[in-house]
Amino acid sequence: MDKIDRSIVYLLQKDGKITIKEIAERLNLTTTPIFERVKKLEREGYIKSYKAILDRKKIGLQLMVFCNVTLNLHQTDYLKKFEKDIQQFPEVVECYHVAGMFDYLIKIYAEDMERYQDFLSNKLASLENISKVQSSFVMTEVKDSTYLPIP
């Protein structure tokens, strides 16, 4: 990438819907090059897709939590057992296996307090292999970013 891929791309994280005409006006160029590169990072993979971001609150969902999963197996079977898995429950936003004091941070989404214990006692519960679940409820989002930072 090179420094007008980067301003192309910054540009793009800040506003998704800005068309090719405000690209190309914005950094002192045509439209048809600014349509090669964007086309060119998506192929390559640099931009992955383009979405609506939700205000979660609005559409209900009250409740933030990280949950902290450990296993008791780690072979690789049970791994990849738990990541195919977790991915079934919608409410599962995201999931990184890491290393540490646990094996797995999950970020949850739900509407309450009582919605989270019914996805704890009835979906994360029945997957095999858990050893301890571990539940910190955010009070406050101090940060939340889409943003990468380009080097």
Given for the second form:
Number of protein chains: 2
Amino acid sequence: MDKIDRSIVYLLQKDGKITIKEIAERLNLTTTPIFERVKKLEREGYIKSYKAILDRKKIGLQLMVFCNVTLNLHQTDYLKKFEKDIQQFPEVVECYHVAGMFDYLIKIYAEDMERYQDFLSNKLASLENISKVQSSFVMTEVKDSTYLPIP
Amino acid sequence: MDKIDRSIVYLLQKDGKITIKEIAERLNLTTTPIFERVKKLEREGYIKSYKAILDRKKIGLQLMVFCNVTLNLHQTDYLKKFEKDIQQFPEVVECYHVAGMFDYLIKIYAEDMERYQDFLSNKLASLENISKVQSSFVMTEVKDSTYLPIP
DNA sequence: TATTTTTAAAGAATATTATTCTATTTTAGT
DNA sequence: ACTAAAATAGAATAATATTCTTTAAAAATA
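Starting from the form predicted alone, produce the coordinates for the form predicted together with the DNA.
Time for the whole complex; same chain goes first.
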């Protein structure tokens, strides 16, 4: 990753649909080197994928909730079981095993409070080994950045 | 948003680089209606943007941390001040104002613990009005889904 | 039910972009 | 300075996006 590569991933983070030609123009190069650099960045895994970013509210997902989950038992088998179960739920879009005041942080999307309650009562809380669940409801999305702070 | 539109955004969430032609083939339509539907979804804001997804570890960001931030004063002016300040930090990739046990949840990327400590001590904790900061370090990314649970 | 109006889709033509290939230049190592 | 490797330019080709015209389907109205 040299300076040119960093410029390329910066531009692609901002707009995944930017053309090779446009990147080339901005960096004062021709399409060939840009094309090959992009392919290399993809091949070597610096660029994992390209995605369309949807507006969750427009598609009807009014609620975004973070849950701090604490388990009872922490042996590997129990963790693996929980992780496998939680992945099945489409409402759960992110799940992290964390070191801190609780065990897992999960991000959930729901259409409304009723659906969230249904998820909580009938899905999450129904899993074995759950000790405590603490919900934080998102009121405002202050920042949701496109850019990783590329060192 | 009819059935076809939902199929389109589903495919675009999975792969933002999928061609109009390929979507058309999968949905047994020609390129024209797909092209127009995609443009409409973009124009009306269902699709907000397209982005390249980078591998944070490959680009040197070993640490991912969530912080629960609690403020002292909660009048609008103080909240706005904090929100404005926190947005400046490139390390902070997400920030949400939440209702729950604390005020703000922020997601941070850092190269290593040293850089994180520097961020915490010299940037975050230096802001006025901070009452409490609780860090949770991500050990495992159990799930990081491409797909919103489209209703 | 027949008729009009609107919307969606097909098919063909054109414009743009991605991709490949060959030749040239630059860079790093000896 | 010389050699080898890597990077880039420029041109040619392939694939895709985009536009345009025509046709079909659906919805609304009388």
